[in-house]
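Have a look below at one chain only, the form predicted alone, in structure tokens format.
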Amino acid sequence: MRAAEVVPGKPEASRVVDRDDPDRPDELLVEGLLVGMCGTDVEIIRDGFGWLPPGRDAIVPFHESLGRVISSPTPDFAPGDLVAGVVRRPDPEPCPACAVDAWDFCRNGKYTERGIKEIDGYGMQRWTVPPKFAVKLDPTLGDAGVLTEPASVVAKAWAQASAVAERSHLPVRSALITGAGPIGLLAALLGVQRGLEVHVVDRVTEGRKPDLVTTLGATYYSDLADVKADVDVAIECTGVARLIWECARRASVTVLAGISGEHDPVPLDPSVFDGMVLGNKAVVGTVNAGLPDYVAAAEALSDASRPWLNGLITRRVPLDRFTDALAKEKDDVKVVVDLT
């Protein structure tokens, strides 16, 4: 089989390279089928970000995944379905997080990651993946599987949302949306999903993010300043200073799930913390999700209109230039490298 191959940092080193394919019966044997090209790796092979597994010069890069079962250890999976793999693996000690599977909350930092941190990813024609850590996928998906992992990750940010509502005992009827990306678009699916009043705010003007987000039945803003309506909750999905700040002023319950790179001080109004105390208001941070969330992502992407997820899905690249996915065009939402 062939696989993709990264060294972090050094993207002249990007290559494909032939592998045994992998022989472990304990685990699922998976036809790789798509993997998406996301900010993450993006950082890991152009910025160095990430870790190297012991011992090894480069790692197989790519941790949204989609694949379609070939052999299982197991019949709580067949061949022929499709699934996506989990992408963290919970720490060996564990600590109090991982011991419950709650490894999305890992407090020691010692967990690991597909694709990130000390394992390969799944860029590679065949995979496999322990039971535990693969999610069935309703069929008629098809390519649009491949949105499980970053649908997971605001599935995490909807649950953190509607937990500290309901302590708050907030009824939740609006939504804003920060940034029209894959994560945010998917979060305002989720949002739709629930009934809601649903806000998104990107600064492009036209063509396919605004379009996308019409079609869903939400609203969009290329200015913030334009959003005239409350709003109960905000997922802030782009990491911008000013951004976060508004959604803190604005909303009872901010989710950040967005992380900008930038490290510049920016002016800050300390009215906004007096709004926050006097509000009640709570922020929030992130990152990553856990089994609930994928099986939640995997059930909203059920029930969601396929040739509206189709439409995330814009640019294919193939495995043998998978570093052409790196660029951005004019219009990309998600691009995906197929393994096929």
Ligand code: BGC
The other form holds:
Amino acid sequence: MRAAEVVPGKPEASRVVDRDDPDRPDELLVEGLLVGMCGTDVEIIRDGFGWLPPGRDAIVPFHESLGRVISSPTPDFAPGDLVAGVVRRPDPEPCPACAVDAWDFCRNGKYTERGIKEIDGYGMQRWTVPPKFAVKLDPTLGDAGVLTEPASVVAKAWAQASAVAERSHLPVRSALITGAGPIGLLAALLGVQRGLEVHVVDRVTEGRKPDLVTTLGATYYSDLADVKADVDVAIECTGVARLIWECARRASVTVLAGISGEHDPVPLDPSVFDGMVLGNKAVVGTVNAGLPDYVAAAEALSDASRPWLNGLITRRVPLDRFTDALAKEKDDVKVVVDLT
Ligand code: BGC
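Right, the form predicted alone is done; let's see the coordinates for the form predicted together with beta-D-glucopyranose (BGC).
Now the full complex is given, and it begins with the chain already shown.
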């Protein structure tokens, strides 16, 4: 079988290699169908984020997976099932979070992540996964099943928003989503599915992103200043400091789900803190996802309009040219790599 390999920070070393099929009888054997390219993969390949598996000089990239089961050691999965694999594995010690399978809250940083931290990703034509780290998908999802992992990150963000809102008896009726990339759009989808009035802000003024937002029944803005409505929850998907600040000023609960990589100091208005104190407001960060979030994501995708989900997948590149997915083209939302 063929597999992608990358060396963090050395895009020129990216290659496709022949490998033996994996042989782990206790795990699901899966035919890899698609993987999604996300900002983290670009950071790994271009900027050197990520950790190689011990003793190796390259890692198989990609953590957003879609595959079809070839064989299963348990009756919970059957050949032909569409599945997505979980990204993170608990730390071996384990920490208090990993001890209860809440690996997404790992306290000691000794977790591993497929395609990101020390273990190979899903960018290969055959992969295996322990049944506990696989999620069965609605077979009618087809290619859109590759959105399960980003949707799991968003499902966790919404779960955090609900938990924090509950603590202050906040009835959540409206949401502000900053950023209309795959994470922001999926956050908007889950907000609409919760019956909320959803406002989405991104820089672009036209094209596929505004269309996808309005088709959902949410409202699109290319300038945050134009959002006049009150917002109960903000899901911040850009990591841009100015936007984080504005979310914290406007919303009772802000969930930070994005990283910008920006380092330049920005002027901040300290009155935002007064508002946070007097309004019992909260800002929480979230990363990764636990199994319940993957299950929630699979259900949310199953309930979503297929044309809308398929509209998020804007480009498909073959495994042999997987690095073509690194650069975003105009109107790209999610670019996927076809492993078949
Ligand atoms: C992935 C997460 C992962 C995080 C940090 C994100 O792109 O979606 O699963 O935990 O990167 O490595």
